[in-house]
Structure formats: C-alpha cells, structure tokens
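Here we start with a single chain on its own, the form predicted alone, put down as structure tokens.
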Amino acid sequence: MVEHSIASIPADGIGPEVISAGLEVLDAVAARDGGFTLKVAHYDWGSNYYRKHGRFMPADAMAWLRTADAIYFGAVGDPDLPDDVTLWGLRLPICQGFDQYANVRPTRILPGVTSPLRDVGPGDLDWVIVRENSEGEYAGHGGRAHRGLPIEVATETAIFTRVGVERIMRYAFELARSRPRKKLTVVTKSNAQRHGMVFWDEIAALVSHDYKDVSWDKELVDAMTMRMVLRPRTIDTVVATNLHADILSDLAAALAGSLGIAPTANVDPERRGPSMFEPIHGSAFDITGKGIANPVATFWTGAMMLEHLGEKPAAVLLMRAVEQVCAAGIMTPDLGGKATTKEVTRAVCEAVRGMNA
C-alpha cells in the first residue's frame, strides 16, 4: 500500500474548517480505495503564529514542508492585519520558494448548481485557467520613495521573462491538448501594455507551433471579462498572466455559482519539490466561525490533489461523490441551500462509502 504525505496549514479563517472537513472526506475516499493511506503532519502557521511568534511561520518551515508529498493549504489573511503582510508572509514565500509556477483553476457547473448566467447550465461552462504564478505584476519588484511627502512615489514592475512565459505557455498548451476540445485562449493586454504583455504574445505565438493540433486565440483582458459572461460556451483553456488570471478565475468562480467550489492547484509540473493544493474563496472571516462555510472548494482541491499523487480513480471518486451530493440539494447558503459544513462533508462521506466502483 502506497503512503502519501501530507502537509496540513489550515491557518486563518474558515481554513480550520474547510481543511478539516477535507481530510475528513479524503480519509473516507483513502478507505474506500483501500491502495493508498494518507499520513498527515498538521502545521498551526499563520496569523495567530505570527502574533505569538513575529512571522508566519517558522525559519526552517520550507524545509519541513519539502518532506511532503503534497500541501494541501486553507486560506490566509487577516482582518486585522494588513492583506500584503499575511500574503507575503506565509503563502507567496511557499509558491515562489517550490517554484510552483502554474497556477491550475478549473471551472464548471456541478449538479444542482445554478449559475447566475441566463439559460447556461451543467455542461455549457467548463473551463480551466491556467495562471502564471512565479513573476509578472506579483514578482514584489519596486518601492517607494519620498514617503508622506507630495512628491512621494510608488512603482510596482511587472516582470515578465523568456524562460517564465514559455514554461507556462507550454504547460498551458499541454494541458489545452489533454482536454476534448484542444483549445486554447491567450489572455493579454498588448493593446496598452506594450513591452512585457507584447512579449507574452510573442512567446505564446512561438510556441504554438509546436502545437500544431490545438487551436489558440487571443484575446484583451478586459474584452474576456465579457466573453466568460456572454459566450461562455466559446472557452475551454485559458492561460493570463499572475494578475488577469487572479482577477478572471474569481469571475469564473461566481459565473459557476460560487466562490466557494473554487478549487486551485499551485503546481510545479517538473516535481522537484510538491505542489500546494487550495480552495480560492480565502479566509471569509465574516462567516468564520458560523458552521456554513462551503466545503466543496476543499473536497474539489483535494480532488486535484490526489490526482497529482497518481490516485486518479480516487479523485474521480471523489468528484462523483461531491456532484451526487450537489445533485441532492445538500448545500450551504452560498448556493442556496441550509446544510451546514459538517452536514455536507457526512453527505460526501457517505457517498464515497456508498459509491459503485
């Protein structure tokens, strides 16, 4: 039997919760396979350790951490401290310190779902995309200068290299070919951005010939807020830069019915050091605490998370579970429903253990 390890970091928020109702359900999923165990090692970083302590986590955490298999992570941040320090501080440093550089948000419409968008159900919406995720507008490169001072100044560089942009193009055609449809949409802002944004063109135009049977276009940041909205149909695989993608998959989210059946993998496809697996809908401290935070995201992302540990009928497993339990109505208020977290992850549980082969 295969042991998989696992790094827990719940940190802040709804994190504790949805994390723990995700091992629940991945427990559940590890016995019904009966192949694989998961062995977790629970780690209290965060915004309460940083209080206690004066950091997010501690000096030899990376080292900790590359003893995994895998991180499956909840959510940081912090009504009382500022968003950049809570970011900088625990999830930036794991991403960018594993080089975990493609970004993996996949959207669709489960069962029983409702999308905001008119007459567009299961099956019109299912897309996934690929965020570049070590450099452009979130590299931390910049400062500023003159502070409180009229002539102060505060520069934020977009960095955007060769060896960068063509890795997660390639990946990004790579898994476009993976998919039924082979399509591919580049999201830019060329038009106006035209050194960095116009060397992104240029690369994903290079590497498109080695990709003769995927089909690709292009298209303007802003132009593709009213495509995911309006021909929803027309997309399949899309790949933008750190901030269109992070921007464009909370769209997606909502357009599928909810921030909270997001799921995102944060992926270093070369494997050198393991990949972190997290639901996107962050800490939501305004539910924190009350028992309906939206476990799907989490079972979604743990989902991604066995597959990237080779456990793919498990995952498939798994989603089946979770579409069965959408399906039923079993849902938190998010998407309508009056389950509570615990009562959704019993109706996984149950449908894992309940689950035809």
Second form
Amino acid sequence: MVEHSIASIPADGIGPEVISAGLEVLDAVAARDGGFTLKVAHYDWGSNYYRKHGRFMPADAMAWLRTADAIYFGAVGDPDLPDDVTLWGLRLPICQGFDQYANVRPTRILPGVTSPLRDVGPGDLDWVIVRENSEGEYAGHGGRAHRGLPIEVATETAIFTRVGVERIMRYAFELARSRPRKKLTVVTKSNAQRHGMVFWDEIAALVSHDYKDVSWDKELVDAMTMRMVLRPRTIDTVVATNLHADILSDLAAALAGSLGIAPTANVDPERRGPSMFEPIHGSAFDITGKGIANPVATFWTGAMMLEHLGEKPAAVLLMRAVEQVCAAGIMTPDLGGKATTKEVTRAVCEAVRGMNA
Ligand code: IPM
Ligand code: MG
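Please move on to the form predicted in complex with 3-isopropylmalic acid, as the form predicted alone is already shown.
Then the entire complex follows, led off by the chain already shown.
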C-alpha cells in the first residue's frame, strides 16, 4: 500500500469549507481504489494566523511543506487585509519558493452544466490553459519612489528569462502532444510589447522545432478573448504569460459555466519539491459560511493531485463521479442548482462508492 503525504492549507474564506469537502471525497476515492492511502497534515496558516502571529505562515513553513508529496490549498484573501499582502504572504511564496513554474488550468463543460455560449455543450469546449507561473508580470519586480508627492512614480516590470520562457513552452508543447488533438495556441502581445513578448514568440518558435507532431499557432491576447467566445472549438492547449493566462482562465471558467468548477495545479514538472493544487475561485467572502460554496473545483483539483501522485485510475474515477453528480442536477446555486456544499459532497462520495472501477 502506497502512502501519499498531503499538506492541507485551507486558509481563508470558503477555503476551509471546500478543502474539508475535498478531503472527504479523496478519502472515499482512496478507500474505493484500495491501492493507496493519504496521510494529511493540516496547517492553519492564512489571514487569521497573520492576525495572531504577524505573518501568514511560520518561518519554517517551507521546510514543513517540503516533507509533503503535494499541497492541497484552499484560498487566501481577507476583506480586512489588502489583497497584495495576503497573496504575497502565503500563496506566491509557496509557488515561487518551490518554483512551481507551470500553472495548469483545464476547462471543460461538465455534463448537466450550461455554458453561457449558445449551442456550446460538453465536448465543444475542452481546453487546458498553461500559465507561466514564476515570472512575467507577477515577478514582483518594480518599486515606488517619491511617495505622496506629485512626482510619485510606480513601476511594475514584467520579467522574461530564456530559462523561464523555454521551460514553460516545453511544458506546453509536451502537454499538447499528450492530448488527442496535438494542438497548441501560443498567446502573445508582441505587436505592442516589442521586447518581452517578441522574445516569448521567438522562443516558442525555437521550441516548436522539437515538436513537429504538434500543430501550433499564435494569437494576440485581445483576439484570443474573441476566439474563445466565437470559435471555442478551434482551441485545445493554450500557453500564455502569467497575467494573460490569469485573465483568460477566468473567461474560460465563465464560459464553462462557473468559476466554482475551475481547478488548477501549480506544478514543478521536475518534481524537486511538492506541487500545489487549488481551486481557482478564491476566498469568496460573500458566500463564506453559508454552506453553498461549490466544492466541484476542489474535487477536480483533487483529481489533478491524484494524477500527479501517480494515481491515474483513482483520478479518472473521481472525475466520473463528479460528472455523474453534475449530470443528475445535484449542483450548488452558482450552477443554477439548489444543493448545498454538503449535499454535493455526499452525492460525490456515494457515486465514488457505487462506481464500477
Ligand atoms: C488566480 C487568482 C490569483 C492570481 C489572485 C487571487 C491573485 O486570480 O489564481 O487566478 O491572480 O493569480
Ligand atoms: Mg485569476
């Protein structure tokens, strides 16, 4: 029996509600599979921890996390704290500290879910957005001078390195190659941004020579938003910079029915340290504590985590259970349903138990 160790960081807002639902479902999957167990370490880091200790996680947090095979993360953000402080206090130090440079964001329309796009249903939209996760516009490079004066200045410099761009392109081409359509769209803005983005395009072209079996095209980010809405079937795998992919992935989630189902994996493909798995939706204070948070993003995230841990059949089983429950109309209000977080969780656990392996 294999034991996988998971570091659980539910953190803020609806994070604790969805992560506890996720752990419950993952336990059911492990029991059904019979080939592995999950040993979970629970960490209470986040904004409440910050209020008590003046930091979002302890000084030796990274050493603790390093002992895990994967990190299961809820959400960080607090109505009383600036968003840049919470983000740079917890999530980004983990992503950047473990150099989880590939952020993988699959989008599909699950059965039973209605897309806001006319005549688009399950099967018409099956994308994976690969987000560069270590540099670009999120490098944290910049500063402010002459604070409060009329001549005050702020800079936010996007960083593109040869190593950083090449590795994300290789990851994206590999992923595109592993998918049936073998098709990659490189998102850019090299018409306007003539340094970083031209460099980005050049490296994409260089890397493409090693992937002759993958057909690829380039799309400007503004045109990409239109293509996602008007010609969704022309898209399969997408690679984009940190900020471009951040924006496109919200659009993708909305087109697939709800941000409440969108999962993500912050991956270190070289496996030097743990990768981190989280729902995209964030802390959602407006519905925190109401028991109606959609746990599906966290379940899908859990399936990505299982796959990363080498438990592919268990991951497939979990997604089939989630799809079965969605198809039966057991959904939270963000998807137009009436079910609570607990009801969806119970239904998925039952589906897992009843599923033929
Ligand atoms: C995401 C989120 C975050 C991001 C926020 C919470 C800072 O929008 O994961 O897409 O911009 O990276
Ligand atoms: Mg985002």
